[in-house]
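This document starts with one chain, in the form predicted alone, laid out as structure tokens.
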Amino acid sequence: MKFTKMHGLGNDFIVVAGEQQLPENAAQLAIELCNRFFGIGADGLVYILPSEIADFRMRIINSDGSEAEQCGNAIRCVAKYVYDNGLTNQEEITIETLGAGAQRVQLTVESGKVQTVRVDMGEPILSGLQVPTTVDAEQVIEHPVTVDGREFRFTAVSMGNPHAVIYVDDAVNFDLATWGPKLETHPLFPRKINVEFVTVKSRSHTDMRVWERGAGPTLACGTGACATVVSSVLNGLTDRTATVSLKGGDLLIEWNEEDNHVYMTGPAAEVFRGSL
């Protein structure tokens, strides 16, 4: 099996890409590979395969061998591997993911090479009981979760994978360990949750930290960074373009009130190659 290793903001995978199908066994191999001590190490197996609806399809192996429905930095990985690789020549192109359909992806081109992608990420869902949440509402805002004595309040945005953003007064020093893993797996979120904690700077500027579900702390969250500026116009707390400060870098996010899409922009960069 060839590999790419590639990162989008640190947020890193495994590309494999020549399959006609994703593998039976790629629970199994996202669990060996991902492994950073006996494996090759990542975040996320991802696998470009054909697509009957888009150019691409993209599927996403977490390193705890689950599946995501959708991930904004490995899709940039992706559009950059097909176009770097030769298997497009095209600078706008569709990928197929699992849980958000056919996305539109924008590249800019330089010597040749991608330099960033910006993706059409689509419309979030805000519906309570459709993130999924077991709150019955049609927007989820500052609701009240309680974990270990400690009361948070969160928003709910899906992106095609479901996240939970969390206001806190330092996010860049919030302490990750110890709540992400006990908010993820709350009842409150019956698939699950990728969660957010985020510190407002400025009307079009955010801190984020996340904790992914499948993966745990993370360097970068593309649908978390969507998420981010999402819930914080809800709130009323920063205007609808935003750069989401991450531990890996930034990225650049709108949402557009003509079409209610998000846009995300940010780079995608190769690591290395290798075969096993």
Ligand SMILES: N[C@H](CCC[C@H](N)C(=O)O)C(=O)O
Given for the second form:
Amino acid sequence: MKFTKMHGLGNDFIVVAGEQQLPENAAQLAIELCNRFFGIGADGLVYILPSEIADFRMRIINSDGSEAEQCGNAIRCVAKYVYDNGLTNQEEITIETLGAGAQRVQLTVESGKVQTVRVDMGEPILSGLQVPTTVDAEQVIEHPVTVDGREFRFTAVSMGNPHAVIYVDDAVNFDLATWGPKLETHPLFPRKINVEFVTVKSRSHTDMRVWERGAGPTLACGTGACATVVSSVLNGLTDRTATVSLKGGDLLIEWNEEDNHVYMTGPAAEVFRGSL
Ligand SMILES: N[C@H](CCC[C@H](N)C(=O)O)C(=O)O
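Let's see the other form, the form predicted together with this ligand, since the form predicted alone is already up.
Below: every chain and molecule of the assembly, starting with the one above.
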């Protein structure tokens, strides 16, 4: 099995191309290969597959074996992979995901390699039951959730995958390990949830640290950055275009007023190639 190790701002993936469909044992493979001691080590296992509605299809399996509907950092890696490896020569392509259908992707190429990628991440889903949460409301904004006696308030946003955005005083030093897993698996979230802890720095800049569903504390989360800006606009805290600073680096997010789509711009990198 040949693979390419890639990352988007340190959110890292094992990328496998050439399969016609997801292998039966993809979940077990993800658990074994993402293990940072006994395997290759990564936040997720990503397959590039044929698509009937787009140029390519991406499926992403978290390191715990669960399949995610969408992954912002991985879709930028897939875009880089297909261009750098000559599977396309177009600088604007479409990639199909479970959670957002065929997504438009624009590549910025320098000396024949993709450096940055701008992805149309589609429209945010705000209805409580569709995120999903158990809250039956058009929008779930600053909704209380209590874990171990501590109350948090979250804003729920789906980008195809579910997110709970929580504002804290100091996201950079927030105790992710203690509170992340308790919120990820709270009964309010029927399919568990990605949790973003956010500190707003200005109307065009936030800090964010993420505890990811099925992967734990990652260095960056593309869909989480999108959810962060959507939530911050809904809460009147930032403008529609903002930079989200993650542990692994910055993403530029725009929630376009005309088409209601969220656009994410950021880097993608190849680290090494290998075979198993
Ligand atoms: N753990 C996420 C999938 C990966 C999302 C994240 N890595 C991104 O860049 O969007 C989930 O289960 O929804």
